[in-house]
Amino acid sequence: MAFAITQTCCADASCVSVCPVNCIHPTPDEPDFGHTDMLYVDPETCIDCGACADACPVDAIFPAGALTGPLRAYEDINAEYYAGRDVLASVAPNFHQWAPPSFTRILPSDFTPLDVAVVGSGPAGMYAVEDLLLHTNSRVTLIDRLPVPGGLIRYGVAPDHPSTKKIGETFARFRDHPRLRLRLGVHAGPELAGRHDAVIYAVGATEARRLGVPGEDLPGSLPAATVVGWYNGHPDVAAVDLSAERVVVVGAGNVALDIARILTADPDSLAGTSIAPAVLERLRSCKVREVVVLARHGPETAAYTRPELLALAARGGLVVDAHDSRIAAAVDAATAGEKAALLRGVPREAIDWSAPPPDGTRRVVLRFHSAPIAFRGDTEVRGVVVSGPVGDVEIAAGRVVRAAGFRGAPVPGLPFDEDTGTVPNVAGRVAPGTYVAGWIKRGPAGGIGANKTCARETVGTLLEDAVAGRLPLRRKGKRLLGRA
């Protein structure tokens, strides 16, 4: 019986490195890596050893025959990735060709221990910490401005995704490492450069990307980070007002679906999760009956991943606004493996947006081919005007959540590119001794696992600088490799 990877895949490739028959793809050295929704097991090659399931940090891998409920679809999803691919490169059981061995790091035997500061305890920072502690003799100081470590894992992952949050347990073990010093509730300043041989900034992308439409800053218009931080108990975020019956979410990525799912969930289903207790009580009494998710393009190219949509559709209460004939055409023409195909069987309705949402069960409405062009309201948001195939339409709503993406914020003392919202760098190097990793390095793209490859590149660049003697001599009497 083959194994199958399921919804909570973090794509950090821990499973790839332990597979004895190279049956999990795409691998980090393949072009598709970082561009697929998840990783996939080839059922024809898998020898059912279970090594991948043991290595998975988010409990996303199971025997295909043991999958039940909504996860049952992942047996076919894994197989679909390999349909039509020419994978018969050698004799059984190894059908996939192995990449040639690559040794990208060679450290001298007398490599001088480095003192490295890592700013940010989210995935990018922790993958950098892991690399430094496991593969070098460096001493690491991990710094975070918040009183609780975790970054995106703690404050960005939806509370009803406990398996995804489980990767935090993998990272947590490094906080007790004898060569790591943890400093929480500390704002990193320029003094770090004088106290450490190198500093890695892994501070993420915390600002909302602006829409640039009139009324965007009206009260009741909230950035997605505020709502996500609120239901995850972020200490910097105040309570969110849920007195509106209809909420519009602008954007159709995974964050948008997370918000829609949490706001329309049965509060009892969240009771055993990591959701903040005060938030759970507010959800029990909230008036939200409908969340409308606006997608700029059609269902065939929506930004959310297939696993996230599959989970939402399986829960029930999902509706597609049938205002545009192109939506039905795309869904009906979609083949297995395409995003639009997952909407088959989902109810399609023509909705009167001037009327309040229907009474009864809370629901999520997907409205495709809908770009916001203005927010309406006097003292607060009362509606969103969207473009459509037959003219502009105003959707009556008491709250709007802007989930159109994130961008990085300037880091004091570092250069900053306002267009991309990133710190300019070359393979993570800002300057010898100063480095970046994660979204502040490459922009807000890629999930949790993408940060592993990103952090590895940055650490590799740092070590190259150390071996070549390019790191500044930061402390009197300190001798670095390559320095006299």
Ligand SMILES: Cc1cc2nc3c(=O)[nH]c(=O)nc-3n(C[C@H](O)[C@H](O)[C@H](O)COP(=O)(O)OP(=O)(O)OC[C@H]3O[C@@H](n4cnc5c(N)ncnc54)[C@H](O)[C@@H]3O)c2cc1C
The other form holds:
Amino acid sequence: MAFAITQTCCADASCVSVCPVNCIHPTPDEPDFGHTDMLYVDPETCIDCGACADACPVDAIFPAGALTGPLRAYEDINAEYYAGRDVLASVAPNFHQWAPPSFTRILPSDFTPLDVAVVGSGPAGMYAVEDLLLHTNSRVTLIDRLPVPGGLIRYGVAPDHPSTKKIGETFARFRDHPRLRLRLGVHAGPELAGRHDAVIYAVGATEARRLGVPGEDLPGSLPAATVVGWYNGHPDVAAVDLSAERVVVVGAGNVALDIARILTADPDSLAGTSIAPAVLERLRSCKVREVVVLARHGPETAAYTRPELLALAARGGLVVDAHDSRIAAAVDAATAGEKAALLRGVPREAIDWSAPPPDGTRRVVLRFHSAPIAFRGDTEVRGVVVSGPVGDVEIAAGRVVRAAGFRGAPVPGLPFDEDTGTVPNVAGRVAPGTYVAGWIKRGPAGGIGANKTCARETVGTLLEDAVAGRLPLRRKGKRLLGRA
Ligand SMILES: Cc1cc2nc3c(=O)[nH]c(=O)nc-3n(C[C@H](O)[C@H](O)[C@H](O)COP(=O)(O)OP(=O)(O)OC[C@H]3O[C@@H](n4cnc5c(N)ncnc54)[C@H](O)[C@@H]3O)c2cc1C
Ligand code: SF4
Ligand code: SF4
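Could the form predicted together with the named molecule be given as well, to go with the form predicted on its own?
Every chain and every other molecule in the complex is listed next, the one we just looked at coming first.
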């Protein structure tokens, strides 16, 4: 009986290197890796040794025979990745072979230790810290503007995903490292450049992407970061008013599904998670009976990942608005493994949007092919107008959450690309001595694990500059006496 990877996989590839038979894919050097929701075990090759389960930081790997409930589907999901593809020939020439060794982290043995500042203690910052501490003799100053480290692991990942949050424990072990100095509650600025050999900015990207529709700034229209920050106890976020019976979430990515799931959850199911007690109390008394998730495209190309939709569908209380015949056609035509196939058992309903949501239940409605045209309301938002196949429709709603994506904010002293909301860089280098990693480097896409290869690339670039003598402070011969 093989092992199988399940829902919480964050694609950090920690399991890949411990598998003795190289049967976990895609690996970081394979083309699928940058786009995959998760990694998969090849059941034909797995020898059942369990090494991957021990290495996984988020408890995502189990013997396939031990999977129960909604996780049982992952036995087939793992196998489907390998079915019918000649992976050996076309996907990865090195499939089931060991890659050549790489020694990119070796500095000359007489190299004076680098003094590096890392700004941001989210995944990208922590993967950079890990690489610097484990593979070089650098001293690292880790700075975060918040009093609690972790970035979006602490303040973004939903509280009902405790296994995913567990990766924070993997990072926490570096806080006691003798070559790390942790500075929390410090808003870092351009002054760092004069104090360290190199600075890596891993400051994330959590500004709301604007929709550009009339009324989006009405009171009661909230950016996703506000709702997510609220239920995670973010110190900058005040309580969210949940007196509306219907909430519309614009966007259908995983963050939209997180919000829909939490707002419609049975509060008892959240007790015992990391959710703040005050938030739990407010959820108990909240009036929300329906969350409508608006997806711009059809179910075949929805932005959410398969594991997140699978979990929501398995929980129950999920409905698809049957307003457009293309939806049923896509679901019925989908083959196993395609996103739309996940909606096969989900009830479809023709919904009267002028009526209030049904009594006595909390549910999530997925409405595909629905881009918002305008937010309606005078002093407060009271509805969203969406385009439909037979004309525009107004969905009455007392709250709207804008979850149509994030963007980075300018970092003082660094160049900024307004179109992408990122800091322009080449392999993480903004200029010798100044680097970026994570969402501020490549844009707000990819789960926690995607930041590992991203941060490793940045650290590699930094070390290249160090060895080539390009770091400005060292060039000037100013060895550091003090640090930030
Ligand atoms: C709501 C939400 C839920 C998510 N859930 C999941 C999930 O379940 N699984 C998954 O795999 N991925 C998830 N992701 C994606 C994942 O969180 C990101 O891939 C990851 O957090 C990006 O890492 P980062 O280090 O670039 O940014 P962040 O995690 O945002 O970290 C940036 C850090 O920089 C700090 N900072 C910013 N500016 C300064 C400054 N000037 N001085 C000092 N410190 C500063 C911030 O306080 C923060 O701690 C989620 C993302 C969001 C938005
Ligand atoms: S159980 Fe062993 S052989 Fe199977 S995927 Fe995990 S590490 Fe590889
Ligand atoms: S989270 Fe990492 S270690 Fe765990 S299954 Fe996914 S890729 Fe493997």
